[in-house]
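As structure tokens, one chain now follows by itself in the form predicted on its own.
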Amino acid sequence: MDTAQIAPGTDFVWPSEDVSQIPFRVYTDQDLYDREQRVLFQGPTWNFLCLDCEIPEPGDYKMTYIGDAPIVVVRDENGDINAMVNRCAHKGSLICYKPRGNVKEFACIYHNWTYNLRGKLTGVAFGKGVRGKGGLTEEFKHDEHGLERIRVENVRGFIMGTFSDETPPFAEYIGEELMASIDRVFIKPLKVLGYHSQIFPNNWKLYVENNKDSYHASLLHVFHNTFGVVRPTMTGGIKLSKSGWHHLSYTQREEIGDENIAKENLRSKQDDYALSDTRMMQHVLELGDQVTNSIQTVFPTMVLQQILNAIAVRQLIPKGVHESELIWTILGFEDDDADMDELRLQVNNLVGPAGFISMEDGCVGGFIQTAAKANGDAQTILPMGGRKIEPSVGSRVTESAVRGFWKGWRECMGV
């Protein structure tokens, strides 16, 4: 998108011809947040809902979100997975208020309207009135008042949802190369080892940018360099979908041998630090390569993670203009033995709210959110790697993937 336009329903104009300068207002404006919910999250995007293995039996359900819209995902009697807006067709009350469980049907606690596991309205309390008085008229059609259904796809055990019939199939949505990156990691049926959750004091887009920003990894996260998970000298790079919306950042153990790295003003490895328990740094090569760190994003808010043997999916949930929630689901493979389960949990100490790597990410967004309020017309800049949105081979010192996110944001938002 080359020209600035006014976002419908707002007075916001993108201030430049490209996406290398980002106005602070995008993190603080209520009108933009409201429009995001309508045209981005409920537009032609795929959003992570839950895992197939979290609802294995008929009647198993889980509450989740697309943007800030509440969703319930359930397995029906035929084994099919259905997703519906968690909102009664009568007065709009939640039909599910426990995070997960097993039901034969859904019943709204407000007026006891009931729905089957496919969202069809099956019962209306006092629908025939009482003693022949009141109740529904003949014009009321049960089939017209079911739960709003969400289109779903099962992608390697990840249940993805979209409000839009115009969203292309998931593999087409992210492209062949990035679909291959998912296939590389998630090679077998999954199981859940645990969960983390945390609240960020910042707009959801700041955490998305952070995941796409490979530039900060060896600067903000001292642990990376100190213990060799990610170093500037490692090979790797950035892959982007053709749309620019989705990305993969990866590193592997082979060194690039660039002697000039030592001359840069970087936080480098410190020999005087050691771990008293080194199990979290063990790496069983189970995926056929030596990639130590693989962070893959699916626009707008899904992150797939492989750090050594710690695999996870991260779901970001907007909670208003100035707050967001991150749910980490820690994964293993169904056929892992007890030793591999233990290794994955040990390595998991690197990530999560208090992880040795991830804890810094939990505060930097809040720093930006606070500063953004000073002047909404001011802009951030994304100069690393120029202004283009393109892959990077052998270098991760680029903000190309962040620019790709803003390209997708502009296209969805119509600015």
The other form holds:
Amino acid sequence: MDTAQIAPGTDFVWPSEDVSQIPFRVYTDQDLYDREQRVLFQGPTWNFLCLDCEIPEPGDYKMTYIGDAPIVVVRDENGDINAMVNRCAHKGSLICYKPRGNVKEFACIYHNWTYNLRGKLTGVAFGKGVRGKGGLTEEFKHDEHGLERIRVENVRGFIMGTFSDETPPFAEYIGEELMASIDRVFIKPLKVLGYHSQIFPNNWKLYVENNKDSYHASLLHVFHNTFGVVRPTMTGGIKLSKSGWHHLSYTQREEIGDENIAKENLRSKQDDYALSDTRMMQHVLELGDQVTNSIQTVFPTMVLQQILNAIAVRQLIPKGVHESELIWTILGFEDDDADMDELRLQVNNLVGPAGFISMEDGCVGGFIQTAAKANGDAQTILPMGGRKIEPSVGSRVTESAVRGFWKGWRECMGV
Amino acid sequence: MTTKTDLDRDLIHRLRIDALVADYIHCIDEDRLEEWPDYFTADGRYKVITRENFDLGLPVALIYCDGRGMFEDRISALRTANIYEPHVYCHMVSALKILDSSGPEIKTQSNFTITRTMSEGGMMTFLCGKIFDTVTEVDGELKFKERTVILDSRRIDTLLVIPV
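The form predicted together with the partner chain is what I want next, because the block you gave corresponds to the form predicted on its own; please supply it.
Let us now look at the entire complex, which starts with that chain.
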């Protein structure tokens, strides 16, 4: 990596040799934000758009974003899923302004230009003019003015989108090992149990880092420790894609013998604080293993979560330099029975904007953003686990995955 | 439309529910949160859900309590475990409507707005929406058997920790 390279369109130079020191400026600089939109979000990256099960019928669509770019995802008459930039080819108005729905075609409200479900321009109002006057001239070719199409891939029911032809197929993008961990959790057809949205008072990258930072988990989120639900029998680790861009952080129970169960009980009984109702800590072992917690990131802004029986996909949307929005889509399996539905609702008290073990993620980024605004020339450091970007077995006390994110960021940004 | 007959019949209900709601919101706004579970029956249910989920028929709530233990855990967690910038709410509740007073349980709906003031002094309109209540009498006192808070906005600014 050429460390002296200036990011085009900016005067930014990465100030150190590796990715163990991060300049605050990356969280506050408008030029870098603008470049991220062009070369990262609209570059060789896969972005979560929606779920296959959210648009089951032909004509079903959902609005979403890749970075700042509004996107509409729609199922066409053939059952294929198409994604287009939600921007009329004429004046650029949103062609879709309701978050979800079902349409036969897309019609821009401004001048009634119409597009089919594959984004092809099918009609221009008064295209032939009125009484022989006005309208389009012969040089206008409908085929040249469709909606901008986005490449999509359906990954186990997650519809992913990329602007770039250069992006490798998704399985190759995240690698075999991390693909296997998606397959570990998403074993059956999904259903949506609900959505949350959380506005963070910070640059989008601070939340991405937070997800990759398994070091903070037991320190910032003290719910488990406080209520004695940390099990001494837990082990965990970090997996990283070869590129370093994507990661998985997990914890699991070791084979539980009677002796270990005794230890777990002892811990909770001795504590001054105990939960009055432990139903939300129940864990039905539905995935055939003892993994209690699996947080997987897909560069740049997708998070796949399994916390006990709370499964979800989180999508982060930048909202300017100093703000971002996290959309949580809370999931269950299509064949869940009423008891399982109820259990998932209870466990979901742990996560979301009001979640016992996640709410702090809403404020901590803002605390850093406050510092970043005032200290553009200073930097944060990522010393845990050394300087390398490598997996970790048995310990999550490492910032390896955060360094991996910055490697990906630099590669996309060309700095 | 509420008729004169309805009003005559529900006058006492209205006064009692109005007093219950006033006690409830002052309890929260004055940070006497340990008393919060007492406003519910032992088997009380409480949900804070977005209008988006509610309208789509999706069950996931931001906060879900089912039975007294879960109410107590919400409060002990915010006191001892959760970390957030200190803030206070000011609740405004209005437009109480009696939906059903024919049985022992009274069903109502009302509107609410909550402003949130942070420790640094900044204030914002944090939440607004509708509340659907089922109120019942326990040992001569009215309690919420069910309280469903439906938020008009789905966007939660930063985090939600204090109950609504």
